[in-house]
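Given next, in structure tokens, is a single chain: the form predicted on its own.
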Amino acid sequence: MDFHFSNEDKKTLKEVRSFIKAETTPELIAETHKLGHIYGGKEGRRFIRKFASNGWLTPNWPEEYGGLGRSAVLNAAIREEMAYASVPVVFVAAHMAGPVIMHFGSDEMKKEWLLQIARGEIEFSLGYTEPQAGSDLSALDIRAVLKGDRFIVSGQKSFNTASHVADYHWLAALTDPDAKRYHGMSLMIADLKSPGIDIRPMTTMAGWQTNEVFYNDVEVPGKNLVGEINHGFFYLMSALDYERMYPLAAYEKVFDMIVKYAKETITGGQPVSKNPIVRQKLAQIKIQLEANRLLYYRLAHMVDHGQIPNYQASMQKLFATETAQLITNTGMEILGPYSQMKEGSKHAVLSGQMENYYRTSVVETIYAGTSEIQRNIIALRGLKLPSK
């Protein structure tokens, strides 16, 4: 299948791509790989501020909630071409949680949040796993008890990540701890300002910083309550699709790095892509890259349909994220040992980002559910497998 981009889509990519290679600068690379790629940092604020001044952060969102309007296919577009050029492209904000208030928030959470959101004056920080519940996340803990107009929230959080340079927390607590499973639990926005919480760094092997949060009695208000009472669960469901949906070209960019490297590099009297051996890697991983732009695209086109992906995004953060490994893998065999050199040794090559995203691979294929957590769901929901 080829795609084509309306002329109206080809201008406005064009416009992105201008304000980015002006824009972008090295400390705002810098920041952007230090922090895993998620919106928050100082630097990333002033870019991403001026960038969806003009509509760019949600696209397809209505011109009255900040968007302009257009389609999920041209905003996956725009996603692409950010992370290739290695500025923020993780917006739990803009990508996750305003898709989920846009479907089911009232209308006045959508007047509160929405364009604030999309002029990217905000950001907000998954609040999903505990230390007894990452790939089974209907076994949280944290409670949240409704006291007048307000819910009171104790408990504790792992693996936040973006929690220390987020301002908000998109919180899944349990608000019936007696109703079945499912059925006890909600989301709701708290303010990580508010007193009462504290946030302690972890590191995870990619380098970045992720988070534990402690709730201790934490007034959140009642009105940030996110749809109805006890369907949090629901909701989280289609947050995490909308999480799934996973722009590979950071590791595109990777790809092109290694093919020039091989057809630059001279072993043995001739460039290492002569090498019949490098050569298929090569071609097997442009295939790879090609079949993930088409289940990429499918889940915008699935967006701009009126319908939530599901195990459809599963299955493209399955295979792109596990292509990503097979990049940085056969990138460290093709450039060496010297590939194993961090930035700033004298011995590495390619400035030290082979290693880099190496390490960073390996995350990629844990958080938003583990590869073994996609596969379930491909096997459960998409080809309605027996679960025992």
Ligand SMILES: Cc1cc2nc3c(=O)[nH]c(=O)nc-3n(C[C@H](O)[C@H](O)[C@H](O)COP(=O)(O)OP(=O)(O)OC[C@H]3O[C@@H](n4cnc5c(N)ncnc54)[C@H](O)[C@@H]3O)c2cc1C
Contents of the next structure:
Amino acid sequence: MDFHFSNEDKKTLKEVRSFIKAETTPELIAETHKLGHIYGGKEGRRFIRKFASNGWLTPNWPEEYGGLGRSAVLNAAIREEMAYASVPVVFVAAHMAGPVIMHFGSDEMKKEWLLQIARGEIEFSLGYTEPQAGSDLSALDIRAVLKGDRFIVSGQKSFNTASHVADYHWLAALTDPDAKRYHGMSLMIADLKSPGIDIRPMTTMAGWQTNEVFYNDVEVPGKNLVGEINHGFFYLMSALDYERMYPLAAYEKVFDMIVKYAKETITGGQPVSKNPIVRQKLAQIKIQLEANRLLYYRLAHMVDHGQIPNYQASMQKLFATETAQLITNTGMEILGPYSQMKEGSKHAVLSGQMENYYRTSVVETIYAGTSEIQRNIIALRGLKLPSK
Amino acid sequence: MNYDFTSEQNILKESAHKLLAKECTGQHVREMAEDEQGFSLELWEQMAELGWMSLLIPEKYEGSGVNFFDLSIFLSEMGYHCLPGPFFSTVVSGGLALLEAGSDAQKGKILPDISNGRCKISLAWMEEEGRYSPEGIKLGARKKNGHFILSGKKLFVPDAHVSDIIICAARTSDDLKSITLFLAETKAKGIRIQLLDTMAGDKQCEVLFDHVEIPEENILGELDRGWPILKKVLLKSAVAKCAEMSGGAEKVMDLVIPYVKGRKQFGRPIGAFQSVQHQCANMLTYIETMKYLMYQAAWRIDKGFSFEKEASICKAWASDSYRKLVALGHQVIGGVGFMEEYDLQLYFKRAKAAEQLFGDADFHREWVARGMF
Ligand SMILES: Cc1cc2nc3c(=O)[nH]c(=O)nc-3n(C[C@H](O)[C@H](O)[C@H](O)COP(=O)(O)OP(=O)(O)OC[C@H]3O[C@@H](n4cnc5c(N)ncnc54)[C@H](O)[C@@H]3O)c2cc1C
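Switching forms now, from the form predicted on its own to the form predicted together with the named molecule, please provide the structure.
Entire complex below, previous chain first.
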């Protein structure tokens, strides 16, 4: 075993860090915050296109597709740097769809899409969930009917974050409604500007937006089908295993802010950090952050060794998101009533970020597969427990 | 980064597993808990012959070269099988203390004997206050005619009753931090050892020092400078203990998971009930996080990197997680797991014992906090 980054990776990470430091503007941070850390806003695109020109968005892709031919470990580490810096960190095209195209797409499809994705020129939004199909994606209802060289798509998606700022939709649709569960679904790429698509905002309790997406006889070119028809569910599952590789550093930064606050804030004549209960709580988080780090890089290790992370991805997503909620709740406890003050409010501390992250963290254990679904996967795939 | 064992390490693990599966059965563990010596000399000698005791010892002292990581693999297997006896106190705590602070003469004399299985050691630091701090050490050592006279009482000393040497932490001045480590021969005049009856049947002793005379050359390390040595040894021992614990946790999984797959209620395997599945998923998460934290800390020790933070992180997490994992195991197995004849109870007891050794979770969280604040 070896738990260090290689010297080459360390060098790249140093460059990444100084790039981020030099190129991050207050406008970028504000936009990223407003969008909920997704990619697609104006400032984000400006920043990321420059960032990605170094190959850093997809460092583990082959050079011909805009990568650097480097390791998944480096990719994972760069994503942590981005998350920590509060620049866009959720990339549907580069980190969820891209790997699926790489594994299962035709050569033409790879040529058409991967380079643009690697350069950050385009972003996708994730089009899985529908009102009646949340955890159970086999209940999809949106239809895609093949007519000549195109699909005609009709139906409704919900909770499709980033659809209002992205360029394309990574769409899961039924292509054979009569097939057995899981066997009638296909993945395709739809242009979000296509006639017949209607995107309506859904505002979250964290303030940022996700969307409903309505399809009304929308044409999608047949060549935009990913892999084989009716194999979508299988591709989607492996895409989810990438999606669940969850960089926790945005919350690690919140943790660091809380630690700093505890050091610098005096109550009862001494720093908050002298309080033994506070010390225990913050140390516990530090410990969980370390455990999470090891689960996270295990996924990268697996990818580098030719495996697709499976229950291991569920475990990391589960562990990371529960830790995220521990961090935000602990922060609320330590800051006390000050934690509730919103950004800009009189008496706000830490720029009012605490209450904001506290709200946002609610959804971490819900999207990309709820904690219950992750535990199901760990039990069924990791421990091979019987399903009935 | 690499999360895999080398093929040699896989072979080590398998060979240790094979021997212990044969020699260290649940039956054996129960017998040894009742036995006064508490271990099988035959198995001890076999392990020595196979070189298990030599893993931390440099070649010039007849060891196989210092390899903390490989040792952790062996310790995991020992934890898996609940190996009773003085291996840990001798090879890990004792060996580490000598390696850390021993003079050439002391190392030349003792290390080859550890390596060959001829010498057993115990480390005695805890006293009535039951604390891990220099202030808790009251047993005094007074200098007289080139000797030190040790008087006081040590508690919870592992395997002292079968040890040849006790490494005793004593107070050598009024300054609270002035602790000195002494190598005491167990048969020295004035040492009285009494076995304590413990939950897990592991052998902990009260060791009374009644005006025990120890020559100056038996100081381990420097006069008054024993605490930093002890602290380092305790931290490394904590990581080694985590290796044992993660092995124990592995065995608990091997007991529980097949059981919930096979046991049927309401017409289906209990492992098909989601509330059981989720407990099992939590168990798997505990064990995998424990293991990686432990391997990371062992790897850092092995490579000579700083390891203090990682050691405390790992012991804090393992202390809580192993206990919780066993508790979940008990819950999903139901009544049969509560039976003496079912091996799960062995792990329940040892999980608590291990949790309290070398600092529990609260203790190590405080040490982690010291690194932060
Ligand atoms: C802010 C936000 C952004 C999102 N972004 C996207 C996006 O970009 N693209 C996209 O496609 N989707 C997105 N989602 C959808 C998200 O993935 C789903 O909300 C999630 O998978 C859960 O589905 P659901 O909300 O319908 O809850 P349900 O599936 O109805 O679940 C409700 C409860 O039942 C439990 N439950 C369900 N099934 C099981 C089971 N088999 N075993 C045990 N418990 C079960 C769940 O764990 C949960 O506690 C987003 C959601 C939110 C809230």
